[in-house]
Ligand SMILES: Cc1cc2nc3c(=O)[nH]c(=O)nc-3n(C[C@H](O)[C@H](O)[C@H](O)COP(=O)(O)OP(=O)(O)OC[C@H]3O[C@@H](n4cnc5c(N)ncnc54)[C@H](O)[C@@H]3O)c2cc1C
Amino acid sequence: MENLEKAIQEIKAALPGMTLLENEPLSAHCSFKIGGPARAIAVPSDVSSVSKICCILKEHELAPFMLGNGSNLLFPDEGLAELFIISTEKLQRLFLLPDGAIYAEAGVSLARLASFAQQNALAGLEFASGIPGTVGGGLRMNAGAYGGELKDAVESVVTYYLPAQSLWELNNEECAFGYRSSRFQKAGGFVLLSAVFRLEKGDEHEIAARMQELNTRRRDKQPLDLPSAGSAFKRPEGHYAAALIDEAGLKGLTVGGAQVSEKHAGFVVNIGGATSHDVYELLMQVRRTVYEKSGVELEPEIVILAPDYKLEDHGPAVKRNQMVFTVGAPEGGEAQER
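Supply, in the form predicted on its own, the structure of the chain whose sequence was given, as a single chain.
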């Protein structure tokens, strides 16, 4: 705690104009609307500021927790008193590169990214138009829906690698994307800053029609009118989590203010006043019951954080040749933003 307090004071001094929220309720920063106070949430306006914060934290043997829309997180009721959080809310640069690829910073919403691609007649991100997360969060978990995944569109990712205290660019293969996973999820030390997406040319109207079709399916089938963190469980091999939960008779199961959605069994929703303990207990009940009835063990897709959750930068830097560069608007012109 002493290191954290010293780091907070140094960050305030180094970035006096930056928004720094102290003892801020996490319920205001996640789609579940659940969570106690965070000791500090920094809201930097550019990648350079993120790097500076990371450098100061490293000096105090700390690592940041990166927060996008909080659309797949369950924060503890007790809050996170020992964690420094960096919000990507203001990392919003989005433009076409000279070769036609899309550059997007970590805070850009996946919906905005998909819309930008459609407006530029680029196909391949239609599935992302209804996903409530950001580029940073989507990369970390390789977000996907309706047969599409971010890994199919990512060309490269820029991160601040904490052990080396430097920027790294990783190509698609180096990101080690898997089903709802990536290198960034499995290994610590990576602060996701931006990505380049390589898409195929398509028809702007056909792309828009596909996006509308998928979003209509979402509205019809998913409980979008209640706070949730998206799909509660990952899809088990050879099965569908929602079908297993439904077959186990668990639709509508309620613990406190948390409920297995009556509209879609794959979602746990906050029907009013749910605590993180309510949600956790409900998830565990669902896991136990489904396993007893089907023999299939469900794995939560929701990221569950304990009150004493801490991050490490995972020690010394590994050796690497491909280091990074300065990212900006296309040479000779301004960023093409919408």
Contents of the next structure:
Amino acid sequence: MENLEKAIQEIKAALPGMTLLENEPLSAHCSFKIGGPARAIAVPSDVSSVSKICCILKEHELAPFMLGNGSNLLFPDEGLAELFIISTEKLQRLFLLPDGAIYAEAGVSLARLASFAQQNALAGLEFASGIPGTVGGGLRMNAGAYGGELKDAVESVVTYYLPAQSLWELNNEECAFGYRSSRFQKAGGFVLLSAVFRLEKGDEHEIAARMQELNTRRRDKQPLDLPSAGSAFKRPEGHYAAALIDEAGLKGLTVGGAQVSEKHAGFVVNIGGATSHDVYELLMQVRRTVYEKSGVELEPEIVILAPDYKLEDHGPAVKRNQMVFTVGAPEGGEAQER
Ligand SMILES: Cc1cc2nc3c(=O)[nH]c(=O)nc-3n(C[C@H](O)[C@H](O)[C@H](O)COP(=O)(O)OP(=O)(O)OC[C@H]3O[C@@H](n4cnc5c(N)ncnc54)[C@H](O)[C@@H]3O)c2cc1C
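In place of the form predicted on its own, the structure of the form predicted together with the ligand is requested.
Next comes the full complex, this chain leading.
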């Protein structure tokens, strides 16, 4: 805590013109509309300011928490004594490279990226136009929908790698993408700054029509009128999480202000005043019941930030990769849990 306070003072001195929101409610920065105060949220104006902040934090043995659109996160009601770096305000550069690939900074929304691709008659990102995340958040979890995944379109990613305190450009293979996962998720220390997307030439009208079709399907099926963090659970092999939850009779199950959506059983929605504890409790009830009824262990897709909350205390499975608060890797590059 003392280190964090010192680092915040140094960051203020090093970047005097930068907006630094202090004790800012996290509920204002996530799609669930849940979460207490963050100690500080930095709004850097460019990637070199991000590197500077990371460098200062590293000197104090700290790591930043990167924040995109907050559309895959559940923050604790108690808040978090962390320094967040938000990408969505300024890290917005998006342009076509001379060889026809797209360069996008981490804070560019996936909707804007998909729309830019369509305007340039580039096909392959139609699936991403309705995902409410950013390039940074999307690449970290290899976001996908309707058969498409970001891994199929991304050529390379530039990150600030904390253990080495330097920039690192990774090619697609080095990102180790998997289903809703990547190297950035499994190991700490990667701050995603930008990416290059290589797409196929297509017909701009056909691309626009496909985007529209997918977004209509999304609107028809998903509870987009209520705060949520998207699909609550990953798709278990050979099953669909929503179907298992529905078959277990859990649609509409409510804990406080959190509810298994009546419209789509795969979503947990905030029907008003939900706390993070309501959501945790509901997720764990769903998990237990689905396991009892079908023998299938559901793994949360939402990044749950609750340092003391352990999945194994709440169900049969021991799968913790979504339940830990991953911080910057030390020298040597392994992720740390706390
Ligand atoms: C209504 C709704 C529908 C959704 N539909 C889909 C869907 O169809 N498919 C799908 O895959 N997801 C879906 N999601 C989930 C979510 O939109 C995606 O996971 C998205 O990629 C998250 O991006 P974000 O910018 O909001 O990340 P955040 O929620 O801000 O962050 C998520 C994680 O990424 C990390 N992160 C963010 N930016 C960076 C960065 N620059 N560098 C390093 N780490 C970073 C954060 O630290 C955090 O751990 C949906 C969510 C909602 C609310």
